[in-house]
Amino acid sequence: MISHSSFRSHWSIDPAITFLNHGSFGACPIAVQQEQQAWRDRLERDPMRFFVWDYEELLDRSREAMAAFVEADAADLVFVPNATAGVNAVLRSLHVRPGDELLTTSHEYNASRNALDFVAAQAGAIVTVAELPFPIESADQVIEFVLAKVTDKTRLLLIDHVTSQTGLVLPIEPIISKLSAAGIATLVDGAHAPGMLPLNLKKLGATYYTGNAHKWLCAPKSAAFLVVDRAQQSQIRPLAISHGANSLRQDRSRFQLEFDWTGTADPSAVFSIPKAIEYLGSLLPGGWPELMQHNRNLAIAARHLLCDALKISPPCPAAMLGAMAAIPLPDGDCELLYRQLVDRAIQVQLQAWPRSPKRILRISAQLYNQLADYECLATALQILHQSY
């Protein structure tokens, strides 16, 4: 019989299932998903009322939550469906000329990657990729790798906050600073942050700042924000131009206008965002930063755990950790070990990374997790070893 943390009861994950990739997509809880359903009941009784009276006011309200949260103001925040979106919408806005550098990580998210050689292939821009170790030593090796490839033909950095295949959490700041100070923007893809991090936009200065609400503060999927830098909103667009492009109003800014409604789409994911902020704060006596020190702290633990079974050394300072751990495995199959453990009930994130047949394993630490999960993971691996 599996034993679970007395907090699990809190979501609907399959009790059946050890549940260590809460930071692919999250997982919502039991009373986040009834507040869902609650905004989908009112927006069916009378759409028209929902959409044309009540609409802009229901999203202010989540608007100003957001925003209080992560220590932005509210009137240079947005909703997107996700932080891809987010990355999107500013990159597909920006005037990259032939010859602009763009720069980012090894690290980068996929499909942001994607993105930045999309729009650099458009304009005859130039991808610089800084090439970050893992395992790392450093964040003072980020900062120095990242600088280094600095030119006075940079145009943008797109950066991780906490990088997807590795769960390091960068050094941002500092990086931001130098490069404002350069005239350089900046893109930070925070999808992992919001929830796992302690966020104060306004003191981090970035120039443009997208993260997912769906992860780690477990609002319901497609629930997003991007926070753009007052000085450039007038040209960053959304993905669908709409209504808002040629609207006479002067009560909202346009950048909001144009965000705001892209067109019919349901917004309970986003009016559940007060919710799940006030509900997750409320779990435990110390609100947020308890919740966010108890999910790092499991996670810092159980990478312990495994890399004492596996016989690894930790690749990278437990001070670049939030509440995901990455660890490189042996080369082989990562699809076949992938599926050994999904035959064991065992959900964790399984990536070949930076290509086959290198592999790495990543784990994830919600309220939902205790330690005897990862053990079950350990275990698993340990036997599993002549495999993998």
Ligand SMILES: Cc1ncc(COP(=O)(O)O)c(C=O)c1O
Given for the second form:
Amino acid sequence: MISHSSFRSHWSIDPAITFLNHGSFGACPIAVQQEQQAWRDRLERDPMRFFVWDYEELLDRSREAMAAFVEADAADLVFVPNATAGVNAVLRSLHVRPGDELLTTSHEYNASRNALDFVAAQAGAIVTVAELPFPIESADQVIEFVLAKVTDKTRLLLIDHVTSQTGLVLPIEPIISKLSAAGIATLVDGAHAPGMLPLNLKKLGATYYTGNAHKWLCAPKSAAFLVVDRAQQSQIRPLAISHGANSLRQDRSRFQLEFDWTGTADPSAVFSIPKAIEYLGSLLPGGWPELMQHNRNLAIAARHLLCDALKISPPCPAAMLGAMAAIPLPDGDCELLYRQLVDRAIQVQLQAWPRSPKRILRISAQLYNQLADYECLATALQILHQSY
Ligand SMILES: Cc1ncc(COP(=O)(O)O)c(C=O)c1O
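In place of the form predicted alone, output the structure of the form predicted together with this ligand.
Okay, now the whole complex, with that chain kicking things off.
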């Protein structure tokens, strides 16, 4: 019988699983799932009233809550189903010219990189890549390597706030401020950041920032947002063009009219965002700041435990960590090891990165985890040592 953190009962995760991968898809607490169900019930009781009369006011309620949480202006924030859609909406709206350089890093999330490659290929633009080392010595290296790739043709930087495979919190603030000063746009893929890191998007000043509520904010799946600098809003269009494109309404921006309705969809995840913010923020006496600090401390302690057990040097300073940590494993068969861990009911992210046979293990730390979960992973990896 596995003993769990006392907070585990707030989530519906299978008690038989040692769940160390909050990062991939998040996990929604039972109370927030119930909230979502209540929204769905209300929708299905009277769909006409729900969509025609109530929808916009309810969307604005979520928008206000989301904007307050990330310290953005609500007028600049729209909802998208996920960060992938946020990145795509921006990239596919840009008027990229032949020869423009679109800069990113070698740690960029694969899906976002694919979107960048697609847009560049269509426009005859060039994707340039700042190669970031891993293991990495300091956040300053990131700044140095990214800025070294900026040229007078650089049009936009696409950068993860928290990298996916390597779990690094990148120093985006000084990078954005340098690039803004040079008139270069910045698109931040903040898929992991809301609920993992304190955010002040007004102060950050990225041209475009997209983030998920369904990861570390623990909202239901398909709750994410996009914040766009006011001066750029007229050119940024949703992936689906719908009624907003020729609406005669003057009471809100074209940007919001277009993104607020992209065809019939289930808005219950987005409508549950205020509940997720309030509920997660009520679980520890210090609210969200304490929760974020707790998860970060646990990720750092868990990494220490694993690195010690596996005799691997920590691949980055703890200062570069949020609530996830990645550890390079000795070369080998990634899928085989993943299956062996799943056979032991352990869920963790394992990827062939940068490419097979290199392997990288990433742990996540959420309130429902405790150090014993990572001891269980360390023991399994030690037992599997011969084969991994
Ligand atoms: C950096 C980064 N960007 C984007 C995503 C994609 O998120 P979503 O599937 O919600 O679009 C992820 C998912 O893990 C990610 O780590």
